[in-house]
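A lone chain, given as structure tokens: the form predicted alone.
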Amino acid sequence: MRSKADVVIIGGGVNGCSLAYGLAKKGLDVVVVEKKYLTSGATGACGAGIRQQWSTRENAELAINSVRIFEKLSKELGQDIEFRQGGYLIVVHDDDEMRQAERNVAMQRSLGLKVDILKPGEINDVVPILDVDGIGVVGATFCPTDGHANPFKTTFAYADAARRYGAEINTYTRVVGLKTKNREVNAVVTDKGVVKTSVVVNAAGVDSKAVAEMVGVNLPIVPFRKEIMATERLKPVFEAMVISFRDGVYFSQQREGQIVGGIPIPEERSGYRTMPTMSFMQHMARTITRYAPVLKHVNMLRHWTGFYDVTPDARPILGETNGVKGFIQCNGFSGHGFMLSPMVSKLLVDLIVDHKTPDVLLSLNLSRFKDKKIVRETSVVG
């Protein structure tokens, strides 16, 4: 291991490669520390979705943008990240949340996202197995050009770009202590031996928090688990992401055949629980047949679990901590990391290269949560 460093990346997923990606192409001496195995964490376990349908003007921007850096990444990175556009499908089940669609698609145009509301008898036209009249809707919003992208194939593809331009990075390596002198970062210490640097990138996604804690900054971070099943393979039926904020269900059909989707399980609490539960195979079954139930003699094959690092208001902490000079934050995505990916690391690298803090940046910022109102994103599911 390289005993010094421009720049210290805690966590192997898909921020923390891609972020060392775009320093070391930028021509910074960048080491990445990951505890297990890259994509160990929420990156490997995610439901592969790319969606740019929020609530929150900053989240919107993000995935917006990230969409267009996507769509070019395959040819960027020289390696296939299997990206397709084949839409979200937002199902809307009464006035309250369609009036709440209305604003945020107006939102979302005002971006210039290309997104529609669709009645009732337009929804088949997108996804012909749902059950319009049998899971009660009003409506649906349809954005074309999300979609969706290997999260496995894109994480290794910007750990061999990032190699390839001198990143080193370092799997099966635990942070057990950050240094700091005068309240700036210099060393992080890992069992491996001691990395000197003046920039520390925390994206360790649910280990954030405690990786924060050894420089004492209190990250409010709360972790959930969270169960996503795969099916056998089919012949393709639909292309879009059908979510409900209501039930909180999201499932898509992937190019290989098989339905992935999950839903929270209503009994979940906080916590670091990470066996898959009986009550989640129950509850998932029941609420996909109901919205197809074409899908009742499908088989079920596997079921794992993940974690959300969620904050307070479901948006990510993003930029240098306040009093800790060179901590940067890339943590609290509350299940939208991968999807948000290429912009952030975007932003991360102008701030750490150019010291550029564009509005975004700022508005998600740490001190967001001391003593200011914060705007919670409300088109969270699963």
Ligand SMILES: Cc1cc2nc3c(=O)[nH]c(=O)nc-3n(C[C@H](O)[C@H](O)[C@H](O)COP(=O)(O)OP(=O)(O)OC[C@H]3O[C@@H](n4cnc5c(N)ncnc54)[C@H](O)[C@@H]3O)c2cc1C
Second form
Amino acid sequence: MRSKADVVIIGGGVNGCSLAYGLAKKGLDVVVVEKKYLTSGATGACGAGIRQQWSTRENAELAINSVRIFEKLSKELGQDIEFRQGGYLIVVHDDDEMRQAERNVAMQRSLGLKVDILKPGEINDVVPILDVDGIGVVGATFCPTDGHANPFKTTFAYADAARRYGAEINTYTRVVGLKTKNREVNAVVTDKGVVKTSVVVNAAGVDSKAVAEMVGVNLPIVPFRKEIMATERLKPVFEAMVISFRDGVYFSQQREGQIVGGIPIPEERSGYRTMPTMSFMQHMARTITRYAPVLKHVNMLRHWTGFYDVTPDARPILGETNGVKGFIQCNGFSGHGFMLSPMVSKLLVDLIVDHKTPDVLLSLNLSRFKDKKIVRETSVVG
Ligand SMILES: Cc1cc2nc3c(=O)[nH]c(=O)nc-3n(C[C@H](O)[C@H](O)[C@H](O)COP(=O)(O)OP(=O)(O)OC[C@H]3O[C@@H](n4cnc5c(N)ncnc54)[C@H](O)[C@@H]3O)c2cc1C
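Having looked at the form predicted alone, could you now put up the form predicted in complex with this ligand?
Up next: the whole complex, starting with the chain shown before.
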């Protein structure tokens, strides 16, 4: 392992690897330290949906700009990341939800996003198998440029490209300490050696809180266990991701034909329990077959758990940490860090290389939890 670097990134998920690529491409000497294998954290467990329909301006902006990057990413990285745009259909169940949906859509359109409000009679044009009367809807919103990519292929494509630009990626290497001098970062201690550096990025997902504690920084991140399932393959029937904020459910059909989806379960607790539960399977099966009764004939093949790194306002923590120079946060994605990764890494590259701090970075800084009235993201599922 190198003994010094311009930047050390802790975590080999999609965010750590995309940032490694962006920084190495700019000519910086980058070292990534991953305690297991690439994608072993939330990235390898995720649904990998890509949605621009958010309630907060920051998330919408990050996602819209990320989609612009995703559209060209396979070509840029030289590998197919299986990005496709089948849209996201968000069902709206009552008048209160519709008022919120209208506010969201107005904000999203002000950012240039093409998003429509559908009447109940138009929903089956997008997803023919939905039982519109059975679910009880007053409408839906639909953005045709939302979509999906393969989280493994995306992360490995970023990592390969980062290596081509000279980044060193160390797997099965755990960060056990951070060294500071005069409240400035100056080294990362791993179980395989020490790397001197003046910039450390904390992209350790749900473990980011533990990493920050190594220098006495408290991140307001709570791990939430989530479950997700995949069915057997069936012929292509719909392209859009279907979600409901009221029921918390999301599901879409993958390119290979299986349906992948998740839902919170009544016994959901914060913490690190990894065992999948029967109650998830039952709740998911009941809900998805209420949404699309034809799926009663389809078998669930497997289901697994992963963790959301949840912040009090369900928005990420990005940028430099007050009081510890050179310590950059890239965490707290609260269940939507895959879709934001292209733009998040661009912003952090601009911060690290050119010291740029645009408004979006200022408003997502850790300091917001101390100084400011926080604005909660409400468009959350899973
Ligand atoms: C069930 C589920 C469904 C999801 N669906 C979506 C979705 O549809 N769309 C979306 O955008 N997002 C989704 N997410 C969220 C998304 O997966 C995450 O926000 C995103 O993958 C976070 O990536 P990351 O690189 O920040 O963190 P991670 O992928 O968690 O990577 C962090 C890495 O840090 C490593 N690490 C931790 N501590 C140390 C240490 N001390 N030393 C070295 N390495 C360390 C870990 O091993 C891990 O590999 C979902 C998440 C789950 C669990």
